[in-house]
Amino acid sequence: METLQIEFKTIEEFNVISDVFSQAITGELIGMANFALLTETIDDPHEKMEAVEHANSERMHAEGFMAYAKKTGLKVNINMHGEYWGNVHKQFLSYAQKNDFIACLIIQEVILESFAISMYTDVGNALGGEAGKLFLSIAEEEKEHLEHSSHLLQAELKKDATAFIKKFEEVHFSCMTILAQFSATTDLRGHCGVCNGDCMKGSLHHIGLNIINLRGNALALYAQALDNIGIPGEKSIVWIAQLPA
């Protein structure tokens, strides 16, 4: 594939866009790996095939980001074992090993997809052009995963609300805490291992973004997702308020 000569306004803009693509690609590959593991927790053949289809969807998203990065000469760093992405995957793996389909569904299709949809939308609107369209189109596709999980989790809530809410709370604090640390104004667990140099959060202003708004929008969408599933507001508000900032 030929490299497309795009003239970035500054080296700072080039660097932060490279880091944004690095995070997006790594996140999609984590999603692919999660959905692949999810198939092992599912007995229903139709849901099993759905998980395989979603894994392939995440793979295609990663390939789309990688193709754009390659043709524009972005400096991409992919690290699925980084401090945040790696630990999110470990949390997912721990539930997959227990064949806990519901917990896996909450992590991948509610927590991670809420962040992806919101942040991809914000990044897409900020970048504009071909890169912006790519982020916005993938955000739209991720919405299907979130909607799919909502119906399944609503049914699970109706079976035993007390047990379901207890499980959701546990998963929230085991996984969303990592994303909250990742999206804080400074990396609370140290460098992510994905950004090429220093944390990109201090450079987002070069593309018209800031981490406070990105995080706020993502948490707002997550809160809406919990509401759609049927988690009582008095529970979800407290859960989100207790996250590290």
Second form
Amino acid sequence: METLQIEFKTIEEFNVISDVFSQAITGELIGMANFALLTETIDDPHEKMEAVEHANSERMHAEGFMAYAKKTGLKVNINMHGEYWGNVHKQFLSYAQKNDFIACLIIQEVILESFAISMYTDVGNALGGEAGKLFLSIAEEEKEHLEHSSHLLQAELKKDATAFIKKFEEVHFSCMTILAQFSATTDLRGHCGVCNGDCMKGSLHHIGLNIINLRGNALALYAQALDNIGIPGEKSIVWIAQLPA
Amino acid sequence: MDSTASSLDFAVIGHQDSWQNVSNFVNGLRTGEQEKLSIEKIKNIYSFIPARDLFKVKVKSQTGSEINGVYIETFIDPDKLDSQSLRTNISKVMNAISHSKKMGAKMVALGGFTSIVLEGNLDSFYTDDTKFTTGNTLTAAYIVKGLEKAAIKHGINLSECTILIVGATGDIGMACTNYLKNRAKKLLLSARNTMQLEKLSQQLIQDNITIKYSTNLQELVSDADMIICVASSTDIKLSNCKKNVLICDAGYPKNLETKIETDTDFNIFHGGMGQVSCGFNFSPDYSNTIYQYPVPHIIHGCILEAMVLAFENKYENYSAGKGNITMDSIEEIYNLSLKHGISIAPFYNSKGIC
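Here we have the form predicted alone; I need the corresponding form predicted together with the partner chain.
So here's everything in the complex, that chain up top.
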């Protein structure tokens, strides 16, 4: 408990930072598992090796978060089968089983990475110090994954725009719906199974954050990612407007 | 994007002026099975959305030509159309401008509040292939010529009238002032910025124009036979108006009717608007949610200016800067609009045709 008194101003701050790390570690492990599955969907040996490398990168991110949590005595809860993370992974798995590399790429490197980059950046700036630096450096690395996927998906769009946009729309609603429910001001599908106690969203103000800005910034980055890939604005606005809120 | 680039004659950058409009639009995008989102929930998301193209526009001229454009929404918070949010709003407009360039638009209209960017620092706009206009010249033309038309309708002799211009030091306000200075008996000028108002007023006094000016609107209202409002109506209240005063509401949002505290009758119409006689199409069609007017094919003058310039293949920064609108340019753009079958909108207000 000595460490706790040095590192954290209040028990509320300790609790919410514990939950933030729990979510980050769980998310990274989901990413690791997704990239590992992704390797099965890829024929190109170079792309296959890159997916393995990405899986390892997510593992190292998880380890980085875990090391900090251990050092500072945070109460970490990892649950890859909770209501939201578990369902996101199930969606990924369903596309991986169909060997649908493009759908898997959209889920992992566009949808999940957009949320990770944006939320890590906001959390990093809010926490400051060593924890803040850790979040910001991992956000930088995740940006590379997003950029990597943008180039691949731009090429897919050029091949057959109608089919690609139809697929993207399907993946958007199957996965973004879960993230939209997860990041709504109140959990729309119940407790996430990761936070130690009640939902952390009501306690984010203890570290200078609020869920409205976190969610808004994440959706904004996702929308920009869609723009970069070349999804027409008139389509993406409908996709965003139809999400749960 | 190359195929779009070659055929995109114009783009319109705009914003919504009320949360009710935003709500109509967002809920209009949701399917019948989805719950309607409350304005509070929409507010939590809306302003975070980056600028994007919402729909394509195809416009026909009475000359037979056809042009293609796109509407780009800035997602500016309708409650923040004021100077306090200037930095955020300018950043949103600049994002929309980047989007319009990326789409290869030849001409871009900066509609409504977004024109503030083009009224400021112009240097960065002169090197672009894409040309920009605030659309203020045609808006001003429709306001002043609409007022003349309304005066005839109500049997009012303009040369015997005292006309109050609210927002007189803005780009459109100055254009209206200069147009009306030799046509009305007296001008009453109101603006928030004391220095700019005094500068404009001193110029007019030197030209022997009969004027009165004040930053306090209430000192002027009771003398006005006609009122043109081209300012943001957020902080405006009109009380002690003359009986049957004729009011042209050309500001943002157009809700001056709710700001008038008077027991006497008044005639109000929404000014600065035009109508396209040969029509236009939106794709997807959002005319039932964000473009609702009592008669078909009504559009803001600022947007119509970009369309007229595109019809004319006149790709230049037509209305730019502040105080540059000349009487010649008002006549030129107005006559060009008529050539393409675009004219002053029928008189209407929030209750319908008037």
